[in-house]
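Only one chain is given next, in structure tokens, and it is the form predicted on its own.
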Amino acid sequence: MRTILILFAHPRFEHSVVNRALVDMATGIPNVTLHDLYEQYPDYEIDIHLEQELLLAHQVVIWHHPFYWYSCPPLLKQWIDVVLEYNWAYGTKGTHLSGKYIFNAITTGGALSAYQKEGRNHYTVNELLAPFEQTAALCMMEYLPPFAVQGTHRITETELQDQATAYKKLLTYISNEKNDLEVLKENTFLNDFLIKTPQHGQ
């Protein structure tokens, strides 16, 4: 089996009706650590060894976060930048992370729509996140398309179950050694990948 590592940042997490849903249902999947940022470090101190620890310890990574401002929250930014040191995530002696998968699982107030060239953010979900891709790569690691809620201002309590249930569902293929994550990588958002072939999810 795959291990997950899913780091996962909201600085209100108490508020959060969907978030709480998608993490609720990753808690307890075999070979899933749930690592919340905010939680571990309410000064911000982060244990840079630990983290690396943590990232040599799993195959899959998972940046889970709001889409605060189109980017992150905060506390994961910093992440990025103490934990994933020259030469050791990335640089001629870098590395450690080569191979690794990783992706962002997001959340977004605002609508499928709103993030097309004629919407009112004026770019994609994954053109937003191409920091992020280009982060993976300098690292060696292998960026897959991203897992996005989408319009949680308005998401009725079916369409929300129908997402964590998605979640579960893709946390569980990926887990699963036997499947190839290279075929992710054909999709738009992961999301797509278990409604065209939803027996991929279990």
Given for the second form:
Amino acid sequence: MRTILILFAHPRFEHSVVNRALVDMATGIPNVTLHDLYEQYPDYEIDIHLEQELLLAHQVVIWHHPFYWYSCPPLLKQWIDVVLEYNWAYGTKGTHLSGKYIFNAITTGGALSAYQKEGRNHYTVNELLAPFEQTAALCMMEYLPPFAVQGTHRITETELQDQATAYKKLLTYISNEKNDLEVLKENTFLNDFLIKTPQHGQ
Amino acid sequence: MGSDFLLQALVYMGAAILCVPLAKKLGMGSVLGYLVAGILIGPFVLGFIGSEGDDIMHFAEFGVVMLLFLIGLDLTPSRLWELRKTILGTGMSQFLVTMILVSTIAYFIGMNWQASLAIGMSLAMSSTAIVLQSLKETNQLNTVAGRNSFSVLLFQDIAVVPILAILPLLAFSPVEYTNGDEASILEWMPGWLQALSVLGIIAAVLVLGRFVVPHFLKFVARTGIRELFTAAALLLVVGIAFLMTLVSLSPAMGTFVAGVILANSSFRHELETDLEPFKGLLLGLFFMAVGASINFNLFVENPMSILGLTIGIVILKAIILLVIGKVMKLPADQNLIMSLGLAQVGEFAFVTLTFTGQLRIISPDETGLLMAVIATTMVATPLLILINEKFILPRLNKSKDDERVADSIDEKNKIIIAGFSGFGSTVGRFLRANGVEATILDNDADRVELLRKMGFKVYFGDVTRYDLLHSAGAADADILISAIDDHPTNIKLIETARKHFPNLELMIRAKNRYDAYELMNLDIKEIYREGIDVSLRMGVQVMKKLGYRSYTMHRSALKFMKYDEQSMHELYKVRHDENKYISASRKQIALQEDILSNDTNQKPNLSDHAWDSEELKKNTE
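Structure of the form predicted in complex with its partner chain, given the form predicted on its own:
So here's everything in the complex, that chain up top.
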């Protein structure tokens, strides 16, 4: 069994419908630790030691957050700033995270079509996530494509349920040690992978 | 005389203490227990008490007066106004329909119309004491059934006034209106003056209750002598009852009105707390007197007619109420609770029947028979309620359980704040700013007054007392916050709350480290040492003035607070060994100094390397 750490960051979670559905699906899966950063650190004083212990205890890490201003909410950025210490996460002696898998699970208000060269946002989500990809690379982690629920401003109840179920399937797939994670890299979105392989190993 | 009194007290209390817990154990209300106790000690079973039952009854009726006062205290004028429809709808129709039907039946079985009318009016009454006590005991006063029952009883209480006025008019021979017990000062007055005096007294009660009584109570509370406040509460009730009897009004009605007026006052809880035991005991005495007064000789002589009449009356009254309930669109289960509950004939019929007897409207034999029937209906009530609860209702609302539960929930706050000084009031204001109302208790009369002027719901009383916590809704609340600065009071409060309300999560204010240790000894998880946050905020500002960066100092303060909390827990473990304590204490202080001086003096950052490029630079060199 692979252990999964979801670093969840949402400054106004009580008003979020989509993330509520995703989080509800994620809770209760064995080996998945849901770590609600805004609930744990309302004053932004992150317990660095605790966070590093958590990272060591898990094999796969997910930055789960809404995609605010083409990036993550400030507490998650603060987490990256203070937890990924020099000579612990990166640098000559910083090898503690090497080989672990990491990816972003995000929600965007705009639809997929808006995140195109011709669209309103001019860049794709994958391009905009480059800082996270490079952060992972510096820590010698394996960065996977994002899981993205897009167009949340207009999402229907059925679409939302489909996406939430997809998230659960993805987590279940990852948590099974027999499943290969390298194949996930071939997708643009992890959502696509789930569509391609409807019957995944348990 | 002295030993006589003691013997009587012994008999009454002994019987009550034997029978009531037994009744409770068997799943019946206390009312039935008292009634059975009364029957046992009465002249027909053990014969401990005899003819003095009547006097006891008069004395004990004061329990009903207190009951009405306490019920008034629970009803603010605005809530009473909301009840106006049920009082006039359910209440008036119950009284009129029952009176007319009973009178008609009595007339057709051969009584003259005067006697029929007198009997009709008497039997239409239900027992305020039994019904309200049972509803209160089972927490049903705020349900649909409770509200409707209450409205019916209230209307009946109001109707007492005209009934007493009409009865003399029904007498055959112009008998002098001699009511030995209630010497009215109005007799010699002309009619218009009488009416005026009655209105005057009512107005006086209203004005006194609204403007004078709160000041009076505050004055008494300030003396800080507990029993004086109890005396004042009793004086209040006795005084109003006396005023009412002066003008031949029902004392129960009068005290009820006074209660409603005081329902918004800050002394409400304290009054309730002080009067509750008196009310309970007097009512118990009243029920015992009813039990003792049942004439079993009549039972032996003609059992069939007594049983037949009892069953007939109960069924008739219940059916009338059921129909009215149906018309008023009460849910079926609530309708049953109300109808069966109110099916007995009330204590007030004893008064009217004695009166009718004196007026020779009906014969002594008939009076005795009716009295026995009335007492039997009263004894039957708790049994009926029991049968309804155990056998009828479970069948009726298997599917509707949820609805019923939701209905009976009283609107009580989930949070109770004890102590409303600056500390508590800040907590309360913050909760309120987020839309959460708390029930607030405080024992400083002046502060209660002031805060109420500022629009807070604050109640006066000694928070360490079980009964105040109980009436504040501690049984239904989730969290009890103690914002009290006096440590011994806190300890007492914790003990009371733990013992009676294990449902409450306790969040306690501590003055300093040492108080906090004692709270930890009591296994309190949520301890809030006062001042620590504020001192650190002040410290941060000082550092800023000295030129340090604001955010760095802010983080430093948060860190400091965390370490401080940790060091407190470590110190707690070793605190019993004095030497160890001192050395450990020094160690802790040294540790704190270390943390802060390392963070600020060595490098103006904290012990972590966040946003610190010094080491990176070192490695690139």
